[in-house]
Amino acid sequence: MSEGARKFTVAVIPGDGIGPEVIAEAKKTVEAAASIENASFEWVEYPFGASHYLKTGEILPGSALNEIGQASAMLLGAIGDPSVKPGILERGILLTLRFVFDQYVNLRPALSLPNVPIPVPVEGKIDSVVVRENTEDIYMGLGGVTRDGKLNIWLELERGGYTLGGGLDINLSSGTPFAAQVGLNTQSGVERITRFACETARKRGEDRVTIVTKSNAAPALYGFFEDIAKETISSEYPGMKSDAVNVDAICYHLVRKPDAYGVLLCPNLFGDIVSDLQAGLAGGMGSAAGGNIGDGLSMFEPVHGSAPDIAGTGRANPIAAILCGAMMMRHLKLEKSADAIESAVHRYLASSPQETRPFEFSGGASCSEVGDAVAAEI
């Protein structure tokens, strides 16, 4: 290697499905665009999913965590299998990863590709960006269920910067069976969200934010989230506009205006929901990119599930698993590299034929066909 190259550790969880075969085409886009600035990665798979879990019962030792916190960053392909009970290998991998390494960012852009048709009329085109909370709100684990219509239980955690502990005990007189979800927004979580979600706006060259909550229901948990960010914006962000919506609002205008919005901040919840609705009008989850983003480790992830239906078939659509590829060249601060990637997606979707684009985009082209095709365009 030649003097002054970089090289990067990446972690990698192919995960389930067609996990393994998009993420197999990111990485070589990646290695494709490394040389531009003189740069190499080495990989470093790791084996959990669901069938390590059904042969050994294993899910996310401490010792991998350990191994995997010293890597640059990680790309995960996708996480669940029908085999599988619902919850258990995406709470006990995708969450614990995210709550470990304090990744308190989930950056989901969505954006207009060429020749991938999308279900609404659009004037323009779509180019916004889901800001959000990723370490806080429902999303913490913290309640139970009951068929006696008591609960008691202890509630203890450990996140970046605090550790929460105390009980949780309802009565129901009736005895009626319940359950109950405890969601926490923290002063500093809002805060440093709505920072990332500032600075986004900057880097986009705009200068609003739209803070997504649904506070006039949930006054105590959203209010709050609503009131700490726009405090946070009028006081760090002179210049910076700042509007609240209700999700519910957000999601009708987004349906009949998608392009009319630039950075979407929300809190953990509706942040998921808010990002694959964006993710649908833009094209489809086969195009839509997630990272995981902290001060540490941050980690890389398709927004699509595993699709175990279509593993193996060759119908896996890569392009949001190389866009995750240069989202990570990028936060590793290789731009030229990451903005070679990205050229590459719109100058192959725009100047290929048909039948050479992926199944989801109504071509015929194979997952590992499409990487080759991006690969040659960088």
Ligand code: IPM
The other form holds:
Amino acid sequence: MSEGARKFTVAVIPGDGIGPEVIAEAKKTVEAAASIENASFEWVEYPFGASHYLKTGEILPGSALNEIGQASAMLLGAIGDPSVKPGILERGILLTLRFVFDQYVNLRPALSLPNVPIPVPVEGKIDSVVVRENTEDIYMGLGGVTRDGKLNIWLELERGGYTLGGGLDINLSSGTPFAAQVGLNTQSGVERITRFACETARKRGEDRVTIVTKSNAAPALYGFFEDIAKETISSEYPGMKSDAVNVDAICYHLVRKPDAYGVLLCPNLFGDIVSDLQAGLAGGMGSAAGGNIGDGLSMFEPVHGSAPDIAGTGRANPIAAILCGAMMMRHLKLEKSADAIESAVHRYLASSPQETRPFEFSGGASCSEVGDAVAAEI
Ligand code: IPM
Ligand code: MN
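Okay, that one was the form predicted on its own. Can I see the form predicted together with the named molecule too?
Now the complete complex, all chains and molecules, led by this one.
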């Protein structure tokens, strides 16, 4: 490697189902682009996921977290398998990583791609981005279930900038079984995600942020989010406009006019939902990339899940994971390399005949053939 080469260590959890298949293609294309800016990558793989858990009982040990924290960035394939009860691995691996590394932004762009069929025709292009708060809201983990009408839980947890010590103490008459899950949004949490949304709008050359809310039905939790977001925008970003739109209405408008919005600033839960909707409108999960971004270690991860039904068939679409690789390179300030991957994806999709396109887009190319084709374009 010549003088001045930039070396990056990337922690990788390929995970479950199609995770390892798509991650292999992300690595392949990052490697292909790396020489553009004289960068080199070392990949450090971790086995965590369903099969490791079923074999060893281990979810994500603290020692691995410490090691992962030293990396320049992280790539994650997909976590989740039908053989493990929902929640264990998702919370134990994915959400733990987001929380421990305080990755307070979940950035999920939705972009029209050439020749990718979309369910709702648009006049122009879909080019929007969900800026999802990624550490708070109903994802906080403050909840429980009771069969005897009494819920009394206490927990202590850490988030970026504060610790929470508190709980729930709820009794329902006649011993009625119930469940409760409490959402929590802090002023500092809403402010920082709002700043990120405004910076994102500026980078896109836009002067508007749409705040996705539900302040009519949950005025405490979402009214607060909306108010703090509006205050932050008007006091810190002169010239930036905002509208607040309830999440139900956003879904309605998006389905009718998928190109109507730019930056969508969302609390955690609504961002989860709206980003799937956006991905569907822009051509499918197989091309939806995302980044979990914080001031420390950031983690790049496709929006799609582990898709166990197609795992091992070669039918997985690696485009989302490949675009995650590009996002990761951009985050590492390898802008030209990131541009090269993105434009290679566009050229490949624009020019390749039907049989060499991903299965998801009615083609016949396997996951690794798609990766090869994009790498060749780079
Ligand atoms: C996502 C996923 C996760 C989430 C699940 C697996 C916990 O749906 O990354 O969008 O809800 O954030
Ligand atoms: Mn989701």
